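Heads up, the chain below is alone and in the form predicted on its own; it's given as structure tokens.
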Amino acid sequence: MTVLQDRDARREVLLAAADRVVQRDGASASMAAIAAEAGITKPILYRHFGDKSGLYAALAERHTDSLLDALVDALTGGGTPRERVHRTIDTYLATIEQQPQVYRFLVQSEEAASAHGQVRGFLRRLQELLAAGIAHELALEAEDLRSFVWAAGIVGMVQSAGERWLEVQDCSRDALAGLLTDLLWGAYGSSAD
């Protein structure tokens, strides 16, 4: 094994290690926490990432590229455009119930604060992934705005629908992808008129 390799297989661990804390401490994740978890003190965790930003940039580029992967997933399997998208909903909605505390940590912490790139990128390729897939749904011209701002919505729609079930859990997860993809389906107009 190289000594790059070795250094590799060291950070994989140390992050393994992160994960556990965050996965129990949430967004009051320390560094002394992780450190004792994975048996090491802070100056070697220091070494490996830098400062806490830097580890928080790690963790939040592991989970969002997984979830990316699970939606597009979701979003591009079979089905009717409408169970599609139920589907990618509750898809992000699974993500967030299964890991609470880690949803937490990448949006609520101190370092998504000073550090919220790693969260934004991930947002702003799931809004191009998303107007894209719209623009060749809905047969639009590829710079249509209407696919764009309405990814956009939908996106921040679910993500703050998402945070406020996990705080408040007044629904079954399937029963809040439903209220969502209805709402999109134009529940909310034809129920006005």
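Positions refer to the first chain, counted from 1. By rigid core we mean the largest C-alpha set that fits within 1.5 Å across both forms. Bear in mind the structure is a predicted one, so any value in this text is a computation, not a measurement. First, how it differs from the form predicted in complex with the DNA.
- Once the cores line up, the CA of Leu130 ends up 2 angstroms or more apart between these two forms.
- Once both forms are overlaid on the rigid core, the distance between the two CA positions of Ala151 between these two forms is 2 angstroms or more.
- Once you line up the core between these two forms, the Cα of Ala161 stays within less than 2 Å of where it was.
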Contents of the next structure:
2 protein chains.
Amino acid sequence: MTVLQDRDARREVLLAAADRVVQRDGASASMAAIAAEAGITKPILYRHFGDKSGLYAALAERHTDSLLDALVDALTGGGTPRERVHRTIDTYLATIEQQPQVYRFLVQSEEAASAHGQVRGFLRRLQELLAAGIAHELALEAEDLRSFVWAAGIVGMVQSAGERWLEVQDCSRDALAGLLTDLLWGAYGSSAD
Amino acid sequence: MTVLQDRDARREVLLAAADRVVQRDGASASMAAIAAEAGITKPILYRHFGDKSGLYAALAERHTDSLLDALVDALTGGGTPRERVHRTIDTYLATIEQQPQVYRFLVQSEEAASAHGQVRGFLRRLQELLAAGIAHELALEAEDLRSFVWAAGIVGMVQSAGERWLEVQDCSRDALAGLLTDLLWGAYGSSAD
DNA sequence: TGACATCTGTTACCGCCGGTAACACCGTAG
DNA sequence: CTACGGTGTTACCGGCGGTAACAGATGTCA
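Given the form predicted on its own above, I would also like to look at the protein as it appears in the form predicted in complex with the DNA.
Below is the whole assembly, all chains and molecules, this chain first.
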């Protein structure tokens, strides 16, 4: 059954090419450009991924898997809860700092895919993961609303602050992670009281 | 100088038509559709707004102005800091609940415009406003990093949790606002310690 | 009045995109 | 030799954002 191996191997090659194009062209990478980079033509791309959102999903999964692993490690490692949260946020920020183009592509693919079909994208998986982590950390029941709401909120918080930071770069990564950790520990609320 | 009045009046008519189309077609509203809704043709639209992001910006400003006013009222009204934050978040959620299509259009326009040109969009203005509010509330210097970072974080937090809520609708608006306020007051951090 | 410029509006086009139909090639099974 | 499934291509479709080029009204100056 070398045909299946060939298919998978080819798929990897195509994804690698897509990766390169995204890294070069940013989020506006077109299917034709990706096909050209891979040295093939569009219909082949469509036969493999069906759809642009299909390629989005495959590419997202690829990057998301490694990032999620790193985040789980950071979150479940040693130290106080606060140290672990700080470390986890820093891990996230490090990723988007090193690969901003890919990161932007993933976030946009999230929007594009969620609007059209039912593809679990980048941020969505992050939220699910974090919700499970929060439920475990706080010993909540699995269906507790708080874990879902807070996970969505925290992901949005880090994402939004991270995006701003990518543009203006007005402090060190560690300082930003610290400020966000402070915010999660009620630095704003308790200051305002 | 009725010509200027005419121009402005026309502009309002066009924006109203754009509004209707966005409300109907969602974020994928096309320039041709907007022109048709207004009973004119595309070049006129382009003569008035130059560009799609120009129309985006004009439309965003329109909605953002009223929303920002409401948010300022909520934030600077009476009550404890916590009550005011709760009320402000609820105001935001009420807006995106009542006009989800418009809201999605604004957020997307933010991305589209910020990627291409230098248009201060919806979320950006929200962040600036909130940063000023935070600096005032906590008596920080105007250039204090914390106000900017926290503003970006809080806006992202509410936006992300609000988007999730729009899709699943698994609790009342007030309950969601309460959970997010809790989060800002360190409910997660202090629970995890 | 007639000639000219200007503003408003149109049609018809451009290039690019995502996506696909239809056909050419080539190794293999009968 | 033939029939066939898979791989690859070219060439197209409709729709998008955006624009050039032209047509008609309107006001201005001689």
